[in-house]
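Here you get one chain, nothing else, as structure tokens; it is the form predicted alone.
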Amino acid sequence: MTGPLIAVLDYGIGNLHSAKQSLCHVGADARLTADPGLIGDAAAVVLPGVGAFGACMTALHKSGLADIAVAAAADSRPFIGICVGMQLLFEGSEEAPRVPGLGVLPGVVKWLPEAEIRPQMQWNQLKLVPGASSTDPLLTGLEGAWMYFVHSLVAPLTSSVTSVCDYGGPQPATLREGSVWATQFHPEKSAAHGLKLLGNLTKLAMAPRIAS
């Protein structure tokens, strides 16, 4: 591989290999790893997640990767959380109220509206917040893109949100805070639009120091 080294954090949860393979498909030298040295050398870091918030946090701590993830999110390399990986970045979740999150981002993850079917398990369309298409390089070419969602909880709707989907009202789909990005959907399961996003991430990793 000649593309940028991207570390996909391997803490034994969910379909981690599909994220790695999709990144390799778009030209990255993606490695599924729990090696601190390799993660430290990577141009970008990916935190995937599938399943329950509490189980993912427990596995992240047991693997020794919780503190490493926090450090990687703070050091100005591109860092992206995917699905439950997005939710782990917050201070906590209503799904597991006694389990602290990583605290990279402020706020608590909430259940989707009771009136809606949970989980949202479908394709849904991104609506970028004003200005995001020109200021957020991860979302270049993705206005109106259809992405695949599987989730019952959702991040807070804050100023960090860069796109939403409509599910009982606007729900956060992507966010950016400095060099930290996150997606509630699964780009690795979202066909051409998902690969476009991962390609954008790979380009970001080629110039990894991101201005806040």
The other form holds:
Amino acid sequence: MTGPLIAVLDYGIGNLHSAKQSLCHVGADARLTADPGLIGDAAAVVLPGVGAFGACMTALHKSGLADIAVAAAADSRPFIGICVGMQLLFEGSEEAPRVPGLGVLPGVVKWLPEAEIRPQMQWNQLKLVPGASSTDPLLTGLEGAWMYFVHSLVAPLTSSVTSVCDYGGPQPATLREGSVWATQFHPEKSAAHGLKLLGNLTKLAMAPRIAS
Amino acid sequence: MKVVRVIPCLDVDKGRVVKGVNFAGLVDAGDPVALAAKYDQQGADELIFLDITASHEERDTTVEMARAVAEQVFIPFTIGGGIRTAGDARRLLRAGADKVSVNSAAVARPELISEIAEEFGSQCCVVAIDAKRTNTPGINSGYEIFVKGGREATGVDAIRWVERAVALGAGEIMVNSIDRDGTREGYDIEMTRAVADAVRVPIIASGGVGGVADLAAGVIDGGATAVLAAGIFHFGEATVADAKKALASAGLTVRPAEAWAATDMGEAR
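Coords for the form predicted in complex with the partner chain, given the form predicted alone:
What follows is the whole complex; the chain from before opens it.
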């Protein structure tokens, strides 16, 4: 049996191999792609991201995938932003004040507290907001899970946030808004717990569409 | 919450993992991919592969090894050795490495650090230093940078160099003591502390671990955020779980090794 087609948006940044490989490991038919047709056919779409917000936005526009990402986030298919891919969903970032983000979610990405070593480059434990483990299918079985974080900036703490980690205070680790999910950590680099989350995503991709 | 990372380091020589004593007398320790998979299963937080022959034999680190490891290992890993250009880094990162570490090549041409950091981000640019205590005039900190696998003195002050490396975009510093490497006497704590006090990026303590009891001092006294060891893991004297137990009993927070116990995870089918 072939798993669901999951498109990992390939806009020429960093290590995308792991994102694809780990999804394949949990049974998805994951593809690294910039092909609008293939992305359109996919059951779920992943927006990865590493490095600087400004550089990622520039690369996303250059590859022609910015509008495609916004459209995919707006339709009913599961869409997930990972790490800087989470941050790109917002209107902007303090890291690159003049660079507009995708604007899928309201608010601006902020620096982690100055008193902490930046980046947070470590494993940290998820604390789910009350009820999230039963209401958010991406987080099923992941209360207290350990995930690998590498980031200096972080999403705003809004009502969309479904879990936090403690790094100089509670910092958004995951969020959900309708069919749009995001993780600040790298599930593809988070061993068994990360694979569990990607398995949950793969199940979501196989499930009937969520009304957004 | 500060969570200490435990990082097994695999020194690679011609496709085999080896452990050296003061960079000489290499002992064979096994196949890199098999060892990586083993540490992944034991709950290692990251892995580092260093091609220790790369800089003096002018060889590039193999992209194939990165790709093979990425097939089996779902934790972050770094590859170092023989990276001289942003293009060298690009090939490794595209193959599945999460970070690259640069050492001699960055000392020879510091812009290498900014080239990698600008293209891929500081988070994937580790600067490794091999340093040694010295009385050489002009080395005010008392620690001198060595290159070419620890064989060649540079006259560069280790603390000045680390400050410059971070200013150029290094996202993490790996501090290796040549005096201690392979001796099993524990980390050079004073040197690690001197580096940690000079810059505000994550620091990996390295060189000299003789047992899991040596690890905690690298963090508590040395100021490191991660601890690296090689031989104690490769030869089966200790597991990563033993290392974490020792760190936890010293009062530090670690990702518990039992986070790995659930074998049914990751199955969507």
